[in-house]
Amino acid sequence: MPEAKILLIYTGGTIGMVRNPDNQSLSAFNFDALLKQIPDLALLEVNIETTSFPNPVDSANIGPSHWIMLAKILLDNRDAYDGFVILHGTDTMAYTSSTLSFILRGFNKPIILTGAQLPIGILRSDARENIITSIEIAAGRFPNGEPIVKEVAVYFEFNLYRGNRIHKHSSEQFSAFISPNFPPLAEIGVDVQFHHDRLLSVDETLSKSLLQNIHTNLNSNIIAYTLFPGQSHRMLRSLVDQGEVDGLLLVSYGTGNAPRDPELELAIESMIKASRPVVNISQCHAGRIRQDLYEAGRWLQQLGVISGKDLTREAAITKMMYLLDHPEVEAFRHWMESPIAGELSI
């Protein structure tokens, strides 16, 4: 087979920083100098091309407009490349990878996001290994030329994760991400060990149909409401009564439990009566919502609160943003409780 052709996309973030020798400040490096920073890339049997956001941004400033920009870059170049690697800051990487998995479901080529805890210009940086291995994964193909990975994934510290299953759990360890409710897609040691039974497969007919009808409208008028003991719910009820919220993500206790506070109950009732969805996810990283297990969760189920099952907070928020403004969705509950990109377990 000819060399795989990979597009490397830089959005910003720690991974792409180098230290200025004059004032020791960190600034984004020029992609033309990539081989100088990582000379080992020249040893890969891969054709690498690069592009960048016109103005690279810290991942704390990433939002829907950047996700749409990324989706368009990927769609415009889909047929020209065998795989894609996105260099991204770690703080909001889980939001970006989740959003892209929904917008580009059916893309059918590897989209690998990676980043670093230390800048590429630092001697002990984890950036080099993360970039090199991400490119190798994106270039991975079966003998018939089909890509091994056909989904949005995140590579970090010797593990490849499904992009809509991750959560950043550490700002100091090189293993910054966990995937609490779904095992890694691949583990990297001496060899790359893919778990083929965990990888998404996409029907070609579905892929063509989805990409012809790509939906890039995202509704971010959502509140993620985390419960804590002794909490006053008057502010939430006030926002709901004013019609300021299109969707409410309730971040509850354990398996989906919440105190039956009158203000909270009225706020939820008002949302549901106005056909504005309320979705319940757990504050626990691992496990799933079971609203029928305890009385403290059963009252939510009786009101019509939607189960977020084992969604991460990042996947739940971005899936709501995607579904709230999706013209083809007739039943928000059905699609919220059903996997559309491998983001939840049935």
Second form
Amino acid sequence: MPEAKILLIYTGGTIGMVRNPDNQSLSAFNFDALLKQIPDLALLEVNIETTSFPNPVDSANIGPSHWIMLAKILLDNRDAYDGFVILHGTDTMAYTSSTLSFILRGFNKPIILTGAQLPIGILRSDARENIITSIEIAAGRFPNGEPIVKEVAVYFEFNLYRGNRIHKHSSEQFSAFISPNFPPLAEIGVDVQFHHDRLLSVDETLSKSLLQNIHTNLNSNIIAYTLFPGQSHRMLRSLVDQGEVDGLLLVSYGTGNAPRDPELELAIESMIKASRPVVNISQCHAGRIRQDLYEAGRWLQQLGVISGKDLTREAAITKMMYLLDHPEVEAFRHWMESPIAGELSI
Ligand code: ASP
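Complement to the form predicted on its own: the form predicted together with ligand ASP:
Next comes the full complex, this chain leading.
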């Protein structure tokens, strides 16, 4: 087989940052300087080409316009490369990997995101290992030339995770991410051990239609509303009554429980009467929503609140952004409660 061809895309993030000598804060740096720090890349039996956002950013600044830009780079180069590695800040990596998994369903080639907790120029940085292993994973093929990974995944600190299952849980440990409701797709020690039974396989018909018709209309008029005891729900109600909220993500307790507070109930009722969806996920990172388990969850189900099942917060928000322009709430409910890119377990 000829060497795999990989496109390395730099968006910004700590991995390529340098310290400003005046105030010591970290800011995004030039891509060529980053590559010079890893001359070993030339030793890999992979043909690597690179591209970069015109202005690399701290991932706190990433949003829908960047996601569309990334999707366009990936689609324009899909046929010319065997796999893709995206260097991205860790802060919002889970949002980007989730969004890409939805808008690029059926892409059918490896899209691996990675980053680092320390800039590559620092001796103890985790960047070098994360980049090199991500490239090896993106280049992984079966003897018939088919890619091993055909989905959006995140490689970090010896684990490959499904991109729409991760959550950044630590700003200090090298293992910055967890995938609380889905096990790793691969574990990396001396060898790369893929769990083939966990990897997505792709429906070819789906892939053709979606790639011709990529859906980039992301609606961000969403409130992610985290409950806490004693909370006043007046502000939420007033925003909902002003018609400002197109989708409400209720971040509830435990298996999907919420206090039966009159203001909260009115806010949820007005959303649902106006055909604007309300989705329930849990403040717990692991486990799933079961609105029928307690009386404190059943009232939400009776009002028509949609179960976010075991979605992460990042996947729930970006999936809502992706699905919100569905004119029919029932179609929205159906897709929200069904896996479309391996993001939830039924
Ligand atoms: N603030 C940085 C970013 O997300 C943190 C990192 O990359 O780890 O861009």
